[in-house]
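Form predicted alone, single chain, as structure tokens, below.
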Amino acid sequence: MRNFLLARLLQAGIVAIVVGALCFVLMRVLPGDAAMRIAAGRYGPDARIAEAAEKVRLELGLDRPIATQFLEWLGNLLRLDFGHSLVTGGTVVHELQVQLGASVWLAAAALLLSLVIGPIIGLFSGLRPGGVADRMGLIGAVTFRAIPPFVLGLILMLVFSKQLGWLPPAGFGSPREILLPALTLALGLAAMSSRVTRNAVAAVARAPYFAFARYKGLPEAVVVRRHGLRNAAIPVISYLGLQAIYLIEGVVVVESLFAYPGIGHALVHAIVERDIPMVQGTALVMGLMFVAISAFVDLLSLWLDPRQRRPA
């Protein structure tokens, strides 16, 4: 366990440096004048924007060599100092505390909905491979996985907000307002988890111990609960680590679409306004979220399958 935690801490450190460095370089090579964008974000576009841009350039040291700016940022990162937003002036940590909480709620709701939808469909499909449920589940999985999140979100918004009027199209603060963006993410996650569950359940159903339990005359529900669910859950839980990529990537698109005040929405605005510390902070937090989710999934897999704890 100690080696596992040390490996994850090392991975988190590498992710922090690589993500921060990439954001630093990419923001510098974007076309246009960063000082002009920052001045426009602070003061608004007006006739004296050139003077304001020059003031911003001198204030933030954007006229210094890029290598000097990067080394200063790296030193601040080692001290866990993420700096201040170039637009609002507030600390990046304070900005992220508010936005990260909203994104965590959205990600948790999406993951919970996907676990309710996907594995249940996969369970019924895997118990009867080639049946009606299996074929319908395959069609649904291919359809929802092929639709981009922003298109799926627009469809759900048109149906449930505009046509039926059941849910608000945007906002934050109540369960009704989080349901549409969470469902948009959950359907894409459930599409793949349903097929992974289906394959895992089908493999378990072909195993000798599962057939033996049936031959003993145990009810089907007892056989599935005692001998099927835990063994089939191992690959499904392992796949959650890969789903974290889709989840973190989808948060950026879905939050912007539904005007949800999360970390993905903040990242888009920071890129537009050339707010480099905010871009680095949000990208860094999203990368560390992926490391944390992967570590949690690995620990859960070890708990489900004790064989993985034994030395080779």
Given for the second form:
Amino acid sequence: MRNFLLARLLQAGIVAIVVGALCFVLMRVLPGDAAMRIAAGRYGPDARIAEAAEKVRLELGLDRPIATQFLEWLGNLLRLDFGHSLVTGGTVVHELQVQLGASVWLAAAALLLSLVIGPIIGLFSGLRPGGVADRMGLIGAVTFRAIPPFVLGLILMLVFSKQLGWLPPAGFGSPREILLPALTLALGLAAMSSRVTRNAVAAVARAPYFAFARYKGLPEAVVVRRHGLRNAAIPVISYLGLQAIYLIEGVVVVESLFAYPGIGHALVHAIVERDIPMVQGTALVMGLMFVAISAFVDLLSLWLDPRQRRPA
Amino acid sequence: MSLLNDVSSPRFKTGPGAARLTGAGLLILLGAFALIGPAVIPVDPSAQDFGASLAPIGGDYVLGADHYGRSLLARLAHGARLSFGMAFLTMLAAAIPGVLLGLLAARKGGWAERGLELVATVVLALPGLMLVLLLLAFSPGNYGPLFLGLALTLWVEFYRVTKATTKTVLAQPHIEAARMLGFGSSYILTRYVLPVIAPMIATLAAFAMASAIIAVSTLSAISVGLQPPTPELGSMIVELLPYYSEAPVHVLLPAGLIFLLVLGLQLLAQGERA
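Structure of the form predicted together with the partner chain, given the form predicted alone:
Zooming out: every chain and molecule, the one shown earlier first.
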């Protein structure tokens, strides 16, 4: 357990340093004077850039040695100081607090929905491999994996908002507005988890203990509930951990598509507006969220399967 | 041992099944459209003709025209070529260093392997799209960072699979026998290692191309990737979306093309395994 937490902390540390170093290097490697670019970003291209750039250079200390600047940046990071947004002027931390909350809700809703859709389809496919449910599940999974998430989102928007008028196409605030973006993410996740579930269920259904439960005369539903679900859930849960990447990347796409005010939306906006401190802060938070989600999923699988808790 | 079992399991051995053949057929058709299309269709994909704005399918324009009156057939052909080309280049840029580094790590072990493992772990600690977005943040709308970012995230898979498989192959008795008979590293590599890893690399390559196609179109659709008027399939969808009620099929065309491209690659890659 302690090793597990330590490994995750290490991973979080690596993410922070890599994102930071990458931003730092990119700022300086790319053509053009960093102070010039920041000045242009702040005051617009019409301002008297050369003077403004000098001011920026002094203010941010860009004329000092690069190593000093990098260490200072790391120091600020440790004090959770990401600086100020170049566009709104507010602190990056404050902006991120608001958006992170929204994104966490979206990710949680998507995970939950996908856990309702994927494993249930997988269960019915896996109990009768090769049957009608299995074939339909396979076609569905292949189809949803071949549709890019943004196209899926657009289709859902067109069907549920435009044609049927059931759900709002964009916005934030009520559960109704989270449903479409969450469903977009969930369908992509379910396409994959349904197949993993199907294989896990098929393996469990072939196992001797499953056959024994049937021989001793337990009703089918009880056999599945007592002897099937928990065993089949373990590979599914650990597979979901790998899908944390899908969730994080999906958040970026789906949030910008549905104008949902979360981290991904903020990152895309910051990129379009060249708001470098916001880009750094958001990328960092998204990296940490990725570590957090995979840690959560691993904990879940430890809880489901006590055998893993024993030291190997 | 488990990896060895993986290699000999039917998933890599199955001949061309129905799914695989369908995938290959689909890709040949789409590839022909992407390669020959732009040469055969004599229309400039960015030539505007406002008189033909949203022209229907089957008139003067075979597949209709978009809101600026640009020929959709020409734009789709150029878009397909762009997607295919980007995906192919990205795959090569990820596969070549990935496989070579994997072979190196498996052959040398020691510090070389530990160093490469560390780099691979670091890349895996970050979601790939974020790496691409970070690179794009500093120089938006360019092919370079998009391409570099995608390759940077995709090489790890090639590296890991190559390394693990090569290691198990090199540990087998017949390799030792070959070595004792005096055969050199390059002979062992081409005769014993490559035949085992080649089918796996081919599978990974198809998946990598599918990921690249989805990533490029997605980024363009959320307006941080390639910028219009480049005929990119993802940005075409978003450009045409406001006109959905007047011309629904026009929006579905680029979306369907992406779908078929990715479907073809995935069918080819997974074959019977799906």
